[in-house]
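The data below hold one chain only, encoded as structure tokens and taken in the form predicted alone.
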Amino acid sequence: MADPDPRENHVLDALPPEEAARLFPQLKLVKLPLGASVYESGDVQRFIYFPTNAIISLLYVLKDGASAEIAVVGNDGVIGVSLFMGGETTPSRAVVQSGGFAYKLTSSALKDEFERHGHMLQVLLRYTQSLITQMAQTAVCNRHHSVDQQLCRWLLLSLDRLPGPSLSMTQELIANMLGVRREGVTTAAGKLQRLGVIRYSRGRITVIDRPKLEELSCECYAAVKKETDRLLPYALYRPEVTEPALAI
């Protein structure tokens, strides 16, 4: 199979030709198998990752080993925002939720590009704002909404970052992501299957009625999507638009 195109990642696809020509030769393709750790809590991050067809969960892990997902990242963004936000490390860990590929770039190459104050800087800062929105909305959702609604939100966020309507994921892993009991996920998934919204078999979930899934989800998914759509389209490179127009 041919290697994925770097432009399958929306951040890389947003770069103007001169920045892409400078950065793409420095990218290295890496395989991200299901369950692999991209980084652990407290690690010094030396690379930024641009997923193409993989999904990575950002998890916060407690001392007793319990964990909960705080955000999900796919071809919409990057893994390693602490590199350009000045922290270098983070208390969260990043685990591959859906296997695939990503391109990685060294921290030194990223910082060199940031010093040019070009389009990459603008795109990544806008993406970071959308990521913060997702984290905040996830916290609210986990506190106030049912497991059924959380599962719907989680499925929709994941599907938005995949090329098709299916994802490979066990109910146990979903429970770990949501920070709930497996029995709760089993019950919620069973309801969705009986309603004809999803088909679940041998660790593979296929969404067959997305409009119904959106209807059953809480307001959190729509809030995150609205903010993401507001922020990121303006970051896309459009040579026919003048710079002042991009700031609208």
Given for the second form:
Protein chains: 2
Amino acid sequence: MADPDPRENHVLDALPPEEAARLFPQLKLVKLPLGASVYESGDVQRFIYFPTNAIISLLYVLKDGASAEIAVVGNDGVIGVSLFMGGETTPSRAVVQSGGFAYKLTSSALKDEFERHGHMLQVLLRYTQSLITQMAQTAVCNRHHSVDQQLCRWLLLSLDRLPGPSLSMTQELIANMLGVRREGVTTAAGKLQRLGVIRYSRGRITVIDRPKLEELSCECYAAVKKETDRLLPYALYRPEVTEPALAI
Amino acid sequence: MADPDPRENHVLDALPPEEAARLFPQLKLVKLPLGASVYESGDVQRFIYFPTNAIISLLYVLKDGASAEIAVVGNDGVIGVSLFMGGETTPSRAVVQSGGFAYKLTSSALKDEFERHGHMLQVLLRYTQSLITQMAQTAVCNRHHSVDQQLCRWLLLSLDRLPGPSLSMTQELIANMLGVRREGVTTAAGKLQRLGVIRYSRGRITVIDRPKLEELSCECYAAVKKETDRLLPYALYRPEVTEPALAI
DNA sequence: GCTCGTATGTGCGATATCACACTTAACGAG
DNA sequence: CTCGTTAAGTGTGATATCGCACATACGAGC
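What would the structure be for the form predicted together with a further copy of the same chain, given that what you showed me was the form predicted alone?
Next comes the full complex, and the chain you just saw is listed first.
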């Protein structure tokens, strides 16, 4: 099987050709199996990961073991922002929510690239701002919206990062992500199934009526999507694209 | 009255002498009165603000008017991270929670400084990472902790950014920040007063027993404080300080 | 001192989520 | 085909927060 194109990752795809040319040879493809941890809270991060078809959840775990997802990252972004933000570690953990592949780059290769003062840092920072937006929206959503609405939001966020309309995920795991009880997810998912929006059985969820799902979701999904699209439009810094949509 | 020292702001204070020397003359002191808005959702940001004794809340407002605070910024940080993250706007609003002063710098002066490739960007990015931590912790706190605990956390976060033990703030406003009902804050504050931890009347709250307050707070306060201290230790990039605590 | 606006206190029913216990159902391994 | 494991469904009572209505209390200004 041929390796996936690094350009499947939107951050890598945003780079101008000459930067891509010198960076892509240094990328190493890695498999990220379902359930694997990319980093744990407090780990010194040595690599930055650019997912192609994998989806990773950023989770925050409390002392008593309770947790909540603060963001979802797929081929739209990168894992390991603390590498370039300067902290080297973060208090969150990154868990593979949907198995797949990612390209990784060593910390030192990334720093070498920054030394050249190209566009890499700018692209990464713009992505980080969209990540901040997602986290802020999650905070408000946790406060004000029902489990039903949040499940819709969560399904949509995952769906956007997958090729097809179905995902492998038990209700138990979804409950962990949302920071609610498993029974709450069962109830919410039951409603969606009765409405004909999704179908599921034993860890496989298929979305049948996506427009309806968007309708039932809280505004948080659309808000995050809008801001993400604004901050990282397709091929941001690639000159051949006629509308750069940006004055740098 | 003499102008406050820019070094009251921890970010400015972290800069090495030569960078401070060329940057400080360009700072302009501005008064930030209680209740003022520093920026609204979607505003193009033209200045970055370095608070000295003012405290600013970053709020996220939903369509129906419900809101929640996602972070608090005082002399430990800056307002306007989207200026250097590249987004130019953000979907949040910044409201002055405690009146005071801040130094502001124009977007172009900041960009000129970045061109010199000194430490400014690094300091700002490290601060931004601590802001991310605060937002993530807020998201989890909103999900898992009681109003009582969150009130303690909020009081501590504000207290750390004030010179004295008392703050001007009605329960109504606190409720808006936390995204809960005013009555919930009344009840929680009543408990704290009965325990002798705080005293309050008509918009003035005085903390009497801070250790007890920390004890009653959820772990979120300590977690944020620890990470903030780690990311922005006093005088991070000032060479005269013997322990830089950092290998850049 | 009186008055009025605002801050705070309280009570009560509605609702959502939780915690726990248990049942039912699907699938895979032998 | 059967058994064991795991996913999903259900029921009940406890708790927290909400939404609303109203009572009280403080303090600035006349």
